[in-house]
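Take a look at this single chain, the form predicted alone, given in structure tokens.
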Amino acid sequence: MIPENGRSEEEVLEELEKRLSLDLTFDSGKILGSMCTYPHPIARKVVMKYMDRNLGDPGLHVGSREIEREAIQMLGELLHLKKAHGNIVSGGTEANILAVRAFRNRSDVENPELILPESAHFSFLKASDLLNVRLVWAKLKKDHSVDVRDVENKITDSTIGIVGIAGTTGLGVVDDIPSLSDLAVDYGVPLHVDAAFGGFVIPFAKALGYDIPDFDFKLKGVQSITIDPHKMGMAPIPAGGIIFRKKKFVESISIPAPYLAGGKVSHPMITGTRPGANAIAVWALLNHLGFEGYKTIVGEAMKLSRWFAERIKSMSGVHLIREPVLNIVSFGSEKLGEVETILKTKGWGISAHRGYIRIVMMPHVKQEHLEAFLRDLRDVLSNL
């Protein structure tokens, strides 16, 4: 309960330090299974200085709203869209829900259905529950990408949209978005690309010469993209992004909030109050790092993932699930549950709930961390 008399600042901070010591931290090198990372130094400075800004009431924070618009436009241009519409939101979950909501609201379907890969993020389950949209699951091929033929076979008059993934959560697989785009155009349905992770990886990896399919607004069928700056963009949590090709999608999900200081303000997001500091941090990072800065960060992560994959392939007792596409490497073992349990007792932040252990080469993950992990993994395998 709330104490009757307040405690001193020193006492409160001391208790927090003690209790939060149970948390794993990114700078420990032990977090290997997360798609988030420690925010870039300039982002931390921005948040500290502008933490009072509320984009839920843009009439009070006109400059912050303009900064967000510019950040969205820069993200749009990164994704080959000249005029972008959207917002910095709480994360990939909110962004995906907003895309499904826009597709539903723009359709004229009594019993709406959304076709998506079996590899899709759990956020679409939330979207289905909230929006009363039936999910139609498309099969995966042996390479773990969606079976485009199966997607086509499942298109009906009730289909409000198709989803493709550019960087699946488990394996970092990029679906055949060009073929999905062709389907979307042929059948007159919008395509949403969940690039929550891949959006800040693929453009830079392609510039480095990695062979990855197109996934963005270059493709005519793509009408919306989820891209999360708080992943490889190194922005503070939470900072997701939803980008729409056309303004009509934003308008279809906008709710008026006339009591705000800005007067005729419309809210196209799920949240009302929104942290302006995080959107400002996204703008600051894009301007500070630039394309070349992000290309360097992604290049290091991609190189490290290939190095790690080769080490896994050389070990007995584990096997690579598939060659890495992005900066994610996943491996399995016949005794996966035991391996996971013992590695966690050694302090490693990993998960094997999908039937394999996933290692994400985020900016905080260094080769020395992976070498330490591999030593522990060898030790665990040799003792099973």
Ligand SMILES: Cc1ncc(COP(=O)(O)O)c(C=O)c1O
Contents of the next structure:
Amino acid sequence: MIPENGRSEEEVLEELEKRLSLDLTFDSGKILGSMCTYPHPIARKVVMKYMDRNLGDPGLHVGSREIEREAIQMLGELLHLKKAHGNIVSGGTEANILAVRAFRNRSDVENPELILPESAHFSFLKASDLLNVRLVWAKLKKDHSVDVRDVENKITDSTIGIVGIAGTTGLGVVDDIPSLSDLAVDYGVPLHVDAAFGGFVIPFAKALGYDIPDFDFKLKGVQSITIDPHKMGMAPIPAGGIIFRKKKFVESISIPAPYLAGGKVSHPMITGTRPGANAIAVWALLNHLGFEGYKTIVGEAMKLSRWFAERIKSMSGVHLIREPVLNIVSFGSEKLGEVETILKTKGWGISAHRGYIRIVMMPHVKQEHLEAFLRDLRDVLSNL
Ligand SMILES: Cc1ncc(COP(=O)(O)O)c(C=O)c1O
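The form predicted in complex with the named molecule, contrasted with the form predicted alone above:
What follows is the whole complex; the chain from before opens it.
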């Protein structure tokens, strides 16, 4: 119940401090299974300063809108697109929903179907439910990437689009996007790449010499990409990114918002009022860290992943699911459920899903945290 008379600021903050001590924090080094991390210091400053900016009413906050446009343009260029269309949205979920919505609205079929890998994120289930688009699941190959031949077999007159994943949620696998792009061009259907995680990893990993196939607008069939600054981009939550190759996709999902200060404003996103500060933080981060700054962050994460994968391979009682592609390493164990439960009681922020535990080498994860985790894992395994 709301108290009749307000409590003092000190009392309220004290209670919050006590109650939120239940939360795991990124600086504890215990969160190993999340794709989020602490926001970069410059992003914190930006959010504190500009948290009143509302991009839902860009006529009021013209400067913020301009900054968001520039951030989208920079992300587009990172993904080899000269002129980008899109927005900083609430996350990968919203970005994926918008892509499916645009594909559906641009198509002219009665019973729309979307073909996507079995490894796709559950946000597509939400998109399907909201948009009345039937999901057609394509099988995975032994290496956990999508079977392109199965995708081709599933294309019909009702197909509104294909999804490929550049950095799967569970294993960080990058699908064969060049072949999916060829299919998309051959059959005249748009390809959406879910690079919610990989978008802020692959360009930098490639520059470091890691052998990862092309995944972005360099490929003709790719019409839209999800790329999330609030994952490896180190932006504060919420900050997702949706980039379209062509304006027509954005137009197909735009709804007029006539009462707003900008007059002819239209909203292509799901949210109405939305945080300008987070989009401004994305712009600030891209400018402050630059390509080299992100390359250093990604380089450390990639190195740590290879080191951790070797340690898992040399340990008995666990097995590596596959060699890491990005900075995600997943391992299985015969008694996975028990291993997960005991590790959680020891305070580790991990979870088991699809037969493995996923460790994401985010910027807050350091070698000493992984060493402590491996010690606990060894203990757990020897006592089972
Ligand atoms: C590949 C992929 N797509 C989409 C999402 C959804 O992103 P969000 O949680 O920001 O909505 C995730 C989240 O982990 C993801 O891994």
